[in-house]
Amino acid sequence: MEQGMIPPGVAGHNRSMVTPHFAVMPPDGILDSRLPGWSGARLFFQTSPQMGARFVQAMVAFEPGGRGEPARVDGISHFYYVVEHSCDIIIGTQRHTLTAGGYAYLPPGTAHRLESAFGARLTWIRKKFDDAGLGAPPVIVSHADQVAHRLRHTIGRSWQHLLPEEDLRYDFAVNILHFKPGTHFAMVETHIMEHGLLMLTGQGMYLLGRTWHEVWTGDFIWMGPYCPQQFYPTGWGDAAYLLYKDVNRDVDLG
């Protein structure tokens, strides 16, 4: 079919859904943005305070030779996870190469920039930092291959904690959850933490509120606080997703 020709029945049919409590965002319908300080880069904002989230998550797509330097905003922490290809992150005078599965956590005030010689796709998470009187945690640059798998609740389901779970200075967590075919959550979870979820591999069915949604590799889900949720993989292979959640802080009573 020629470019620009849309087959009958396509318009208006998609898996996207945005509600006050959750959102399902397949990548196809998210329009790109361009920002000052970023060249050879397109940014696809998946969730933000405009949606109801208390953090920002975006997919960054670098062209070969692309680079980015986030605007300096006081009190904001950053997390990057490389989904595809490789990217250099320059922190002060130190250059680190992040291949697919590589990640970096940067506490507020950490000067940094990104460069990708051959193009890359990476997740970018930002959040206002709440130090709770503990001070800022250190920079982390690592790779998922260096993080142990921990079995949780059901056979065939494991977690990787990309940030130290026991260190209360971190006010959010980023984990990778892995599912073998046939496993599932041990319960329908309903909790105070909100989530940003990126499907890394595989496919599955996700319960959000009272409705089930089919999710595939590349899909994004935002889950607000207390949104009932459950997941089980479908298909023949393993499934895995990257999961943000806010942790380690008391309720804000305003």
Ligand code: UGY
The other form holds:
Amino acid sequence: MEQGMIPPGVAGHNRSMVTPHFAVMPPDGILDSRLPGWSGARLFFQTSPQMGARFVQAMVAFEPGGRGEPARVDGISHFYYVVEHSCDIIIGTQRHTLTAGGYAYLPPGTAHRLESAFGARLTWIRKKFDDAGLGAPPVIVSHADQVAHRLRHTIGRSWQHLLPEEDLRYDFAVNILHFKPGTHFAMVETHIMEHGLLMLTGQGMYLLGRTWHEVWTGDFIWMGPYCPQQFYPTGWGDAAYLLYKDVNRDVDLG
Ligand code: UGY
Ligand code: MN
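Switch from the form predicted alone to the form predicted in complex with this ligand and give that structure.
Everything in the complex follows now, all chains and molecules, and the chain you saw is the first one.
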């Protein structure tokens, strides 16, 4: 491209949209942050309380040799999912290597750090843990390949629950939803739970409120409580996304 030129769409037709009820965050517009305790790492905050969410989700990009040790903050649970390449997570004295699709859930107070010898991209979710008198759930370190696909309602659509759905101690779920071309939810959903969505593969059209948004692999969406939502994959390939959802807790009446 000629020097000094920018591709069409960069300025006039940007897909980013932030509203009080939802946000569409393509990766190209999100500026990176550097944090104390992290080196060889850039963090791209996709949603946070600043946006209206009650959790934080960031994409972490490690260079080879990158490492990170999140600041110790009481009462915060962490979830990591490796999107690309691999990363070690050291929990106490135990080292686990997470390859793409590998993930870890850490209840509050779990000392841990991350090291990536060859570089990696991973999703990092944090939430203030709501105990609900049940106590904290255990650490989970696993891989999406180990998680069964469940069929829901329609042929061609499946769900993987990365955290045990039946254990009410977990106050959020992280699921992978898979769509064959031509499939969609049985209805436009409108629910109290909020979502952080990361497109893992494929592309599609996302309904948020009353507007449709074209989404691709790598895009992030925040859906606030009661945001009407529906998804249709487009193109000829499968689509899948990683979906955070707050679950298993009563309404906070203040
Ligand atoms: O579980 C869910 O709420 C899911 N069906 N929502 C979504 O994919 N937007
Ligand atoms: Mn939903």
